[in-house]
Amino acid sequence: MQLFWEILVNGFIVSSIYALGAMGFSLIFGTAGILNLAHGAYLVLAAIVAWFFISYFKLPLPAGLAIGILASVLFSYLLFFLLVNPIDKSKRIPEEEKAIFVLTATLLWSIIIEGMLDYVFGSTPVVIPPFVSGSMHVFEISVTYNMIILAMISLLIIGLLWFAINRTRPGKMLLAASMSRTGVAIMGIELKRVYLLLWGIYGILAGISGVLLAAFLGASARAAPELTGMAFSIVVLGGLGSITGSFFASYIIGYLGTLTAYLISPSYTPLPAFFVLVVILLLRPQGLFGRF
């Protein structure tokens, strides 16, 4: 019975963090039509940078986390300005081939970030110090207050994102761009402003998700491809571009990974996500909820 409660609690926490990371991945695809294969690299970048400033410069935890998240935002904008936007504006690349060029660019950008992090910091996983200390007994198991805080932060930010997209003018601008970029341009809204907002929000979501994940499971540069694959599996299962679908799919993938870690081996945690990805692409490529 204790094992059941451990799987239930730990699965909920890791799924909540996965859901936060998947929100950004899904938002980028839904609005800009880009599958960002550098997603996992942004998560580990934010985590490792935050850990470095906290551990070596002895900065307070909030300051170190903020620097890690800012690093994710900075590299998010670098990807947009150095690769995505030039490819999109290029007259030498045929329109029908630009999506492939952007996809390849994000993959290469991911390799660059992973290589840089591996060279500077090594491949040993790092763990961000707990936000709070102490624990409590719930359902016959010990649950740290830090685990509860991580899940609460993830769900709070997801709720704020939903509110921003559906109830604020900038959010509705992103929603409109996801439906028709031409329509947004006709309305007099400059698309570059939309993309600046989009990539900024994406960097923040990826950065927060990365530092939360490192505070729970740890992070290393070599985990980036695995995290990208997990996020891709989540958004495909939920429906590419569907925020709601990604949220619920995160819990399916998160619990499948947790069950695998407890019942088989932690080394095989990502395998159920990739198996689900193959099955959903074959049987229901539109995902559970379709596109938002």
Partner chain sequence: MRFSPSSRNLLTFCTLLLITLVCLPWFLSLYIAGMLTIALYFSVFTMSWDLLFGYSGEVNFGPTFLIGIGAYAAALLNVNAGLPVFACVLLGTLTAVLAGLLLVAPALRLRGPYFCLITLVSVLVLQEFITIFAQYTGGEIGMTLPGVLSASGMVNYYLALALVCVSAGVFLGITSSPVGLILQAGAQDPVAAESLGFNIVKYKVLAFSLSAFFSGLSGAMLVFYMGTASVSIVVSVSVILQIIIAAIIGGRRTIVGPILGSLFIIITGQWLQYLGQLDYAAVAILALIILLFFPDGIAGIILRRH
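Residue numbers count along the first chain shown, from 1. Here, rigid core means the biggest group of C-alpha atoms that superpose within 1.5 Å across both forms. In this text the structure is predicted, and so the values were computed from the model without any measurement. First, how it differs from the form predicted in complex with its partner chain.
Same protein, different state: after the form predicted alone, show the form predicted in complex with its partner chain.
Below: the lone chain, stripped of partners and molecules.
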């Protein structure tokens, strides 16, 4: 029985953090049609910058986290202005090949970020200090308050995101752009502004999930591709471009991983997720909640 509760509670916490981690990736694909293969690098970037300011400049935790998130936003805009926008505007790249060019560019961008992080901060994994100390006993197992706080923050931010997208004007602009870019442009909304907003939100989301992930599992530049892969699996399972789908898929992937780790062996953790992915891609390529 203890095992059951442990899987249930740990799976829930892991899945909630994964869910937040996949949100930004899902949003940017759904709205701009871009598979950002540097996603993992953004998570790690925010985490390492935050860790650096907290442990070297002895900044208080919230200030350090804010700087980490700021770094992620800054790089998010850099990606947009240096790579995504020029490729989108380029007349020399055929229209139907733009997607693969952007994909390759984000892949290269990821290598650049990882290489620089490795060079400047070293490759030892960093851990963000716990937000609160202490632990509590529930259902025969002990859970640290820190883990509970992390899961709560994740869910809170996902809730806020949901509210912002479905209930506010700028959010509706994003939603509309994800359905039809031309339609949005005809309604007199400047697409450039939509993209600026989108990449800003993306940077914030990636930054927050990066620091939360590092507070839970730690982070190192080497882990970036693995994190991108995780976000990838979640988003595909949920359906490319569907935020609700990504949310539920995180729990499926999170629990599958936790189950495997507890019942078989931690080293097999990613395998069931991949198998689910292959089956889903073959039987229902649009994913569980996919729109297309």
